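Just the one chain here, laid out as structure tokens, in the form predicted alone.
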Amino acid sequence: MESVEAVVAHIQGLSGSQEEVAHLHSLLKQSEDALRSQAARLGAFLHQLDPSVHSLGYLFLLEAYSSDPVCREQDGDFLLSILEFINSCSAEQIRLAPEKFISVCKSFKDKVMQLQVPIQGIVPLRTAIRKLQASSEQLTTLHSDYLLLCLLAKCYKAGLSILDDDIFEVDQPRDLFLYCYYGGMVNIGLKRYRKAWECLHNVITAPMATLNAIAVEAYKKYILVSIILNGQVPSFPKYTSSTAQRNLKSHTQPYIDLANCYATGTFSELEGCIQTNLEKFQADSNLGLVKQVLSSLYKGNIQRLTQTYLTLSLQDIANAAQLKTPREAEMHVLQMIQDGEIFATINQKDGMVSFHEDPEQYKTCGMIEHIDSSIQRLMALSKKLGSLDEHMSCDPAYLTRIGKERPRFDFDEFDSVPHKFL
């Protein structure tokens, strides 16, 4: 068993060319154990090493030194050390040991919590996700954990510069799940409903062998999302896993009575439920997201009177949207009109609303580059869809998995004349 100061003359003189760095991860992992049997003395020699040229090597230190509990008067020395090598770090080096740099990562994640201070987490994070990342297409594990910290300090939209990113490398079923979940939850803070149910969507149709807690829980917001944005709740798609389209519902029932009571358009109903449900919804940390249901039944009925009307009053909205007041009415119309869910105008003297066509021409400068972009993104989509189906019917284990379940002989590829004339 090396000494500690041993393994630091290792760092210092085998972090040059890629060779020596090869021999040096070797050398470290044959460390491990000594390193975590001295974790305590470790922060000392953190200050002998460069976290950019000895990225590697600092990197089996502070995983050793976080794996035992720093004592409160420490932590800022702690997180320092962590930020410091974050920032400055090798991404080649990390890649080599991408286990290891995502404990320290999580240790880091956990302590800023533990201080409550997630927001100052949220940079650090950003910037171990791109280093980590071979691609902006991979998904890795700290994806979750930068969502979290978005989330618990409330700044939503640093959420979106990863979500943002099409991802189409996943290693563990678990990063995947939380991702989307997380990233519905980012996405219904800054009330962009549809990303946020696109999100929710791609939890509870992931392929599952078990029901998970993710997926219940995604399964409560998406049926909440479904009705603020639709309505109404969709059925499950096809290729759900037969897992989840058996047991969700039984899982969220609250819920679904919820959705069949907005289906009646009676507000009192809806709101009883919403009453006998309330500990429920608050336990779940979803009333918020229901009482938006509440106020989306009054824009649903507004949005009807649209399809039917061209001009109506104030107080002929309030009584069919059944608002108690012609001063909620308008309080709710200039809502949506802000929201661009209905174009309408307001004659405030006589207390007439008009209602009219999108005014969207679809012939700007903006929306010709908008449409432009959206073509060119599923161009990018479609050539990397075909790739990835091209490399998936070369795999070994896929062909072995479909030759198994495939029956030996299917004469109808091979015989092109119809049986019915044999």
The other form holds:
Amino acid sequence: MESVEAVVAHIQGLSGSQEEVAHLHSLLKQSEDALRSQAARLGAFLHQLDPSVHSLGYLFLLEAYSSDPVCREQDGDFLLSILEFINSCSAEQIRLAPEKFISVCKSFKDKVMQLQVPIQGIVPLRTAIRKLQASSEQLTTLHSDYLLLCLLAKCYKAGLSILDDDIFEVDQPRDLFLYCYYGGMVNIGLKRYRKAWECLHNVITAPMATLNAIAVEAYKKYILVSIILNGQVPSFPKYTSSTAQRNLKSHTQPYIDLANCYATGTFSELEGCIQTNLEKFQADSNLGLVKQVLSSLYKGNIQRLTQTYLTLSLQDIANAAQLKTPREAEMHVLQMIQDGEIFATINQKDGMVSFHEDPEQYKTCGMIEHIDSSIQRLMALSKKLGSLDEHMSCDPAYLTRIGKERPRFDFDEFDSVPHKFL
Amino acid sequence: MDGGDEGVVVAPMGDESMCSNGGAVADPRRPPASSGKAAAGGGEQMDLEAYVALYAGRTRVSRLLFIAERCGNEGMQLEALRMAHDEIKKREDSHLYREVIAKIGGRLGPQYALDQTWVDMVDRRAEVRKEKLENELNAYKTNLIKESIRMGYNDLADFFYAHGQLGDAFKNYVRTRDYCTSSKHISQMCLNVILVSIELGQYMHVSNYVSKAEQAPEQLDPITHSKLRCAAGLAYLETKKYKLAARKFLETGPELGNNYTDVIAQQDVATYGGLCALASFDRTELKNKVIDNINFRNFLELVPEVRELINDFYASRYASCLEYLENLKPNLLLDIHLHDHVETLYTDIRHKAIIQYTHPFISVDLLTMAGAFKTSVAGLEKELEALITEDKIQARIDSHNKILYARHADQRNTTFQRVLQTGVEFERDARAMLLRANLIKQESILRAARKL
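Moving on from the form predicted alone, kindly provide the form predicted in complex with the partner chain as a structure.
Complete assembly follows, chain above in first position.
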């Protein structure tokens, strides 16, 4: 058993080239227990190391140190040292021991949350994610922690920088569930319902063998967001796991009732339904979204009118959208014009609203640029699909599986060939 | 003879007291329509006797009973029941007799109470006859003469049919199939089965046996051919395939004459065919297959109202067309085959009329249009709104000036819109799919690792 001093000496000596670091990694792994047993003393040694040069060693010491609850409580500089480490550590070195790095970041997050200053954790964690990621397509465990801090600090915009990356590689299924769930919430916070819908959709359609609480909560929000977006809840796509298809609905009855009430299109019924389930919505802290659903009923009604009418009096709009007064109708129409949801002008003298067609002519430079970028994105995507397909058809596991499912006579034919040559 | 027409309760001869009795039954009627055919006549009370005279066989009774059940007018109900009662007395169905007596419930006086001696007599006779037929059939069977066996089954089935045991009748008619030796026999068998199936309401069997009969190698005689067309039309009508039903009725030949009155009258062919065609055909089809169809014109002549309304529809005189339809409605609702479909057909016809009306114009004044359709502007606006929402009319309403403007969708813009939308959806789905594929791969890797 080596002493801490010897370990520190190793770290200082072996932090140069790649081979040295790899060697150091194996040494450190051996002395992990020793470090852990002397966690309380490590604080002093940390100062002897330079986090930017001796990142790997520093990481091991820091992890051992932070795993000791006493030190975490007492050391006021604890947060600071982690912060400094995250900012200055070398990405190459920490990627050798990702689980250590994650553990350090997690204790950092816990501390921040314990002190109730989640906003302080946002920037460091984003740096940490960028350092840990091999590519922007990789989903790390830190993603969900980062989004959680964004939600707690109500800094939804900060969350977008991560959410806008498309992720493909996932280490842990649980990470994905949490990431998409929190991602959905961030997007809801920003009223980007389409994006939110996509995130939540990913949660409920993700392959799952057993039902989990994240999926249930996500499905509740999914129902509400679907209603706000399209006025109805789509049925499960056929690739949804059978577990989700079978169980999700039974866990979200109030929400399904709400969707059914919405489908009838009568305002009073919807309101009644909300009132009866008020407590449940409140308990799930979805009441805000439920209220959005209510106002989307008006919007849907008004939007339908734009398809059928060129001009319509405010009184008629109020009647058709089940609003009480023409004044209220005017406010709604105004709001929708402002949000760009409808194109209309209000003639206050006669109390008439004229609806216009979408003025977009698809011939501005901006639009062409937009189309072009879509094409580029889709081309990249299809290239990716192609390569994945190629990759899959060369995968030995896949090929054996396919081989097994072939009818038997195929095997006989296959066998007969070598016999002839024998 | 006005009094007789009105459905006098006790005796067919009209005197003073009976006229007052009849007055309670029916409103003072207009002079009879020019055709003298009142089954599908004007909006006035239906003339039951004339109506029933169009039919023969059991369908008379079932139609009367149906009317009694549906008309919602006690005078008419009793009249229908009385006629049904008289009709049944001429036949041998004691079960149906009891049913009608129960329905009458003594409301028509002692003459229409249960006649137990008649029932007993009919039952006894039926028993004897059944035994005789069965013995004969057994004798034929032991002799193995195909034709006789067929006749035996046929007689037995006829017997069951006459006595209202439709299920047994159906079975025995079907049994004759194995002993049919000529295509004439086969078509006979099919027609029998169809007859029973229609009464049973088994329209699946009807269409089955129609196609069986049509597969016969030899040319069918025109009467059978027409009968099959009618039966197929009824089957389609019942399954709400109005377009196919219309085609079948339109193909019915004039040879039908009064040969199929135990199922359908010529007037019915005209009405069913005409309404189904209006509801489902477009203008050219309507012109070619209905108005210019010489065969069908013969049928239409029998029901001038339907002929007029089809011509009105084609000539865009919607107000009078809709008026004719409205007048026909109460009687059609009492039709044993059409009653369920009247509402749907009427809505379809009305929508078609509205769509056709708006089609050639760039702008339509709603006031004029409401006049043409005999409705209020507000009501018309609602109807138009529904049609626009269903994308059946490409137009938008200027509610301020009460004008309907046609809306020609900008192809270029919609294409752009659709393309962008499709792109976004594809991108989203593809990304989600990639992610799921990766997850599944991941999981399979985890499983493999666990096994090791």
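Since we're looking at a predicted model, the values are computed, not measured. Numbering follows the first chain given and starts at 1. We call the rigid core whatever largest set of C-alpha positions still superposes within 1.5 Å between the two forms.
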{"query": "Core-aligned CA displacement of residue 396 at least 2 Å between these two forms", "finding": "yes"}
